[in-house]
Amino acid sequence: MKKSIFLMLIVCLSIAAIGVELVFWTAPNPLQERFWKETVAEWNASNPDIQIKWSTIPAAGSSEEAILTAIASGRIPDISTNIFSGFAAQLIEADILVPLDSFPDFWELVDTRKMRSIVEKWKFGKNYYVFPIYSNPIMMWWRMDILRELGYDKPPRTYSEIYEISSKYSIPNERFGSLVVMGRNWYDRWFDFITYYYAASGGEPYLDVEKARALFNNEAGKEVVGFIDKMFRSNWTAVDLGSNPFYTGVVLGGIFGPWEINQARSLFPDVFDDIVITPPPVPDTYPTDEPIYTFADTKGLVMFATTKHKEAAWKFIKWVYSDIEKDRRWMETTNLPPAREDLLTNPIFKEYMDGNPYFAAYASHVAYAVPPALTTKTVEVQDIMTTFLIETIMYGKSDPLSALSDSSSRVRKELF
């Protein structure tokens, strides 16, 4: 009996010593795991009253599936990273996220991290539920060595310039001007049509989520589908370009994210130094003095409304993201640009940028990278874009303007 009482006393003292325990999930990515392991250990060592129980998001078909399973089974974490906009919209509509702007010092933290314009793009209704962690602008890569052989001293910027180099380089069924369409999966639309649309429109939205409207059947959308159609009908691109077409010279250009940098450096060192990175192409009429916008492959952090320790969770979030040194370490560890607008101007990032010019090319566009629409219908909308827009143009099933109009109407019906 005395032994049992003694053990219970030890347990109670242990709980009292720990105080608050927060369950924190992060992306199952080795580089991100390295960052968070060190960061959480630092916090736990200096905050005995608020301890972070950290792990990666449990194994499942996807992070979204794992989190939904946890919600259904009542095992919801207090905080989680790796949340993309469409999934955030689902969680918001299920009323399971804390609006972060309900904390009185939310905007103070946003301004400390130099990310106000970035955060504004994550607004859902009247609130902000997601704290953006990183933002990957999607950029265009060009083989400068081949372009020089063709007589060019700079990569193309506009559609007409791409047509010109494509006509000189392309050989039917052998080599092509550019990789234009990324694939047939719903998420591929982020990296082709939506990227081109943001570039052509100056970063304008392609959906009005609140009014359930498709916006992309406009002048910018017409320019984009005209470009895609021209490339396919002229045989300057193709449906199947084989493996690694950019590195093997099958295409002169292609769209990539910053995660491709390390792979290119390690697997294709003979090509690496000849890569030039530019924003996505724009219509010929796009002003030369205006920045070119692009799609942001971006993920953020959320706090679940089921947490019993909102203030403690917010204290941890503030501690991480008010410290610029942690953003520098994140950048150096993961090679992903922090969601900050001062990456090129703050001297704390200068050394890394100077030694990594390709990464700096991405960092230069973080402020002009726009996340996807915050809609619960992300997959459905982009499946429609795939079937009734991209595949229709790829295979020449109808003229591009008809495909644009048809897909826009179908998206509008889906949103309603």
Given for the second form:
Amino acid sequence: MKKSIFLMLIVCLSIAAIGVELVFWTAPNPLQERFWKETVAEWNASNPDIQIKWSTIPAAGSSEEAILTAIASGRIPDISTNIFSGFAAQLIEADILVPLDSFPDFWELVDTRKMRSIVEKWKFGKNYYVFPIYSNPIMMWWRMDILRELGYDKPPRTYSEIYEISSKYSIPNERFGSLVVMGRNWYDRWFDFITYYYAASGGEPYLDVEKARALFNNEAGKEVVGFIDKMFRSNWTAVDLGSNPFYTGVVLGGIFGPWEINQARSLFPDVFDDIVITPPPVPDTYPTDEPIYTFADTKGLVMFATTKHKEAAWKFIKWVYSDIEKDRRWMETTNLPPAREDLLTNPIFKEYMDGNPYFAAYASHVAYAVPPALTTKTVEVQDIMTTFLIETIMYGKSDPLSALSDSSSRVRKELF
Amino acid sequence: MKKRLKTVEAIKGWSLSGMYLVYTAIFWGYPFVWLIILALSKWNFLTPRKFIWFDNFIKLFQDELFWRVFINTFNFMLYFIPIVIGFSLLFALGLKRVRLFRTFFILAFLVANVSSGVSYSIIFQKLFAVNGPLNDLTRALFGVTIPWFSSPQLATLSIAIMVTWKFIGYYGLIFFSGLQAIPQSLYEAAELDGAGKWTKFFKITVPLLNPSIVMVLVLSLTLTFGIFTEPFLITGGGPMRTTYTFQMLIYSTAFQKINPGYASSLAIVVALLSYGCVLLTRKLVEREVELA
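Show the form predicted together with the partner chain, please, the one above being the form predicted alone.
In what comes next, the whole complex appears, and the chain from above leads the way.
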């Protein structure tokens, strides 16, 4: 009897000693795993009262699928990373996220991390539910070696400049000026139409989620569809180009994210030094002194409303993101630009930027990289864009302006 | 004594089948009940589930995308089934003539069947690319570029070719075993009666191969309703949604559009459609065959 009471006491004491345990999920990506493994170990060693039980998001078709299954089966983590805007909107609408601005020192942390204008773009209704971790501006890559052979000493900036080099370089069905459309899946629209639209419009939104309106049937939208149409009608671009058309010289230019840098360096060392990275193309009338906006492939961290330890979870988040050293380590480990506006100006990042000029090209546009619309209908909207806008133009099924107007009214109906 | 023996037999029987019954109850019965409940509900994984009875089914028959995929599926069948049956039969007939290295040929064709859908989709994507080796060849020979994945009908055909490649070995073996079961004496008797090659094929081989033909037909029909990897990876359902399949629709509805209730009703309708097609095929094609 005495023995069992003693054992019970030990168990109770150890629970009391451990205190809070937070379940924390991160992206199933080896580089990010390396960062979080070290970071969580560091936290756990110095915070015995708040222990983090860290794991990657369980294996499933996608992170969203795994998180949804966890929610349905009641195994919700306290905090999770790898949340994209559309999924965040669905979680927010279901009222299962904690508004992070409900913590009194939220804006203090935002200012410490120099990310106010980035965070502003994550507003949903009146609150902020997602803490953006990294922001990948989507940029254009050009083969400078071939451009030089064609007689150019700088990459094209505007649509007309792309037309000019495309007409010189293209041979029908063999080689093309540029990759313009990235594929036929709904998510490919982030990397073509939406990217070009942000560039042409100066970062203006393409949807008004609150008023259920599609905004892309405007001057900027018309410029973009005109560009896509001209490239396809002139046979200066194509889809289904097999693998790596950029490195094999099948295309002169293409849209890529910063994750491509490592692959280019290791798989195509001969081409690597001849790559030049620029913002996405803009209409000819776009002012030369204005920054060019682009799409941000960005993921953030959320806190689930089911957590019993909001304060503890917030303390952990604050501890990670108020320390600039951790952002530097994140950048060096994962090669993903932290969602900060001072990547080029803060001396702490200088050494890494100097040694990685391609990464610096991406970092220079973090401040001008706009996340996608925070809508629960991301898949539906981009499915419509794929079928009734991009494919219609690709296959010349209708004139680009009619396709723009038709897809815009279909999106409006979907949002309504 | 007799009663005791019966009890012992019953215990033995239950202990042998018990594990299977438990397994079926957990991994088949439980999900099946859930599927029905979900099909009658509105749910988004996140908020409480609400019964809406047959609303999902009513919505389904008014859904433009459902009918698009319905047409795609039958369009795919029109290409896939004749091609796969034709080539599998050719493979089986060829195999019957091969005396040396027969196992090697069988294994070589079966490799396709066990290869990963993701890997061979990537290989075919490169093969059929605008600037891929196949188009290089057609350009060199005839000066034409074939838009394998860009033309709606050709994209369906391209996927049918890929799936055929995967299943020739498997279906071919089914035909081969059917061919082996046809007694040689029938052919010899037909030859004595002056039957030619084609007469023997159409009057003996095809009728007596009926069980194998029905089996391959049923397998390929059910396969058509289950296509996912190839169009998901290569065409994304395009061009103009012509390669969008039921499985892609179910997956994107459940996990991307977060509407598992509607996806469940789709799954039920697709299962019934597939079952209906199988019944119809058997009714139309199946014949009683006695080889003995």
